[in-house]
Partner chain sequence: MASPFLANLLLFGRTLRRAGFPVSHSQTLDLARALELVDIGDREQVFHAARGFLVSRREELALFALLFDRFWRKHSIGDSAPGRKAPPAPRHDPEAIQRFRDVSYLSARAGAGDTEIELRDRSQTYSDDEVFQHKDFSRMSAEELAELRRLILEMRWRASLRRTRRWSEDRGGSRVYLRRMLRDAAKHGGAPLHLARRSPKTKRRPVVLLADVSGSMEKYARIILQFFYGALHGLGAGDVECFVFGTRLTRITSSLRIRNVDRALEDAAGEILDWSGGTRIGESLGIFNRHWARRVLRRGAVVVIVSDGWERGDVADLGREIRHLHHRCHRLIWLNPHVGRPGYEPLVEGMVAALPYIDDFLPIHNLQSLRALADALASLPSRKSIRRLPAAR
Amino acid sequence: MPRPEARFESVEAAGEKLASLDYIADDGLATGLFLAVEMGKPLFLEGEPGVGKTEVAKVLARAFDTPLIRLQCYEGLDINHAVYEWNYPRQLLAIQARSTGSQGGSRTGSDNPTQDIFTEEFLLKRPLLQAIDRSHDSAPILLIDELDRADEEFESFLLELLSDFQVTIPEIGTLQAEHRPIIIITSNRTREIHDALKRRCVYHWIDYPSIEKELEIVRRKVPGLEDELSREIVAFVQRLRDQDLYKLPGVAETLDWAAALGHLDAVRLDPEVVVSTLGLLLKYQDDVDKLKVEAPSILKEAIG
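Now supply the structure block for this chain alone, in the form predicted alone.
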């Protein structure tokens, strides 16, 4: 028996459910998520890399105990890799088998070996088509990750799906979802996404967290650290984001750094341990070189 469609009872319930799974959402994100689910609209999340956009979809799949289907976008992504393509080797084998059977006199039915090779049996379903597959017994989560990395032309492929939750395949017809997927779209804003797509979405910008929120995230995600060390880590990263760097560290880098310091059995931050572990926070050599010089003063400003 199909399960009821996934939903939250209220905005507060959405925030509490995410918090129970160690994702700390502010009121804006909880509201956007609640409305996206209730209204059947995609949730479009923009923000700097590493602030937790992708994690929303992962946590949502756990919250609703439903499959997570992920489409990772990249330059050159096309319909064959995102929606569907035909399984040509299997089609060819079927044609050869039918031809052999017909020649041997054992084949029944039509003498056309290419009949019925353009059916779902020979279809390779990519993420967008998987998300509306009628075999799901509840709404899956469809994550369209880093849409800004894909070419602008690819966005037009999404419009029919986002409007009607259906995909048209010329050889078969229109395939429509029985359970509308809950769609999360993320963008790092390396380019602007067209208004035609944004109009179909609930929009929310995820910013870097406040010091209180980031400290709570570290406590939940990296348990076992000394509380004073957790505070110093967050204070230093927050101060680091005020610097003129090529790539500022996101929450993901904060958590990686905190975990690394735990493995090093660090108790407090000092200039030596900061400099030796900068590779966990910064991913560009120019930034690392700059912080090797400035880290002691930044640390002093952050924790006194």
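Since the structure above is the form predicted alone, I would like to see how the form predicted in complex with the partner chain looks, so please show that one next.
Partners and other molecules have been left off, which leaves just the chain.
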């Protein structure tokens, strides 16, 4: 047994476990997650921003009580920031210390001050190397977040890593994972990720949740909110997703908004409070301007 504890009994068990940690997954996600863990494949999550892609990895780490290692992708991400880098300042200091030490006369050990500066002591382990590090006693969760932001070059490197879970450092040798990490990859689809990479993964598109699921999420994540208010919030947001907006509100926005309304001690939604808090739901000024006019009628449709 490579991973004795880090697995789910069944698809249903996966869904229930996540729910017990307040993550409401749809059946497709529960199935995908179960299979990804069971078969040792990465889970590739795509979806609009704010639907809870990153959250899956966080919840999974809690479910398995295992460390979460996160690699946030960005433009220009390279091997030195994703895998490892030598600690140059420390290396320089070490060289200097040794050479001044040897000038002082007390020659201990080697004459070569650069000996042993390419050892693990001087190695900065970046997320991907951390993930295959042998110090873990169970499989960690490796979250590769927003892969679409990294350059294409990085993808091909990732493809290599995913096939054998080992990293070769010329000065040290090949490091191999003892416990293969459970990998979650997310993408906001600002560009298409290469098919070769996707095919190695279990793919799941996270959609906006249904009205019932979203209500359940609000209830769990923003406790203490009047039930009627939660219903209205979710009904309004769901309506909003049918509107012609530059960016539709995700679940994250619903939760922010619900929390804000909770702080404002709102009991029911009314046009005034909606308009004054639109900034929490909509991320573009153009959308806010548009909704300032239309919100009252949308609200009316949503809550009758």
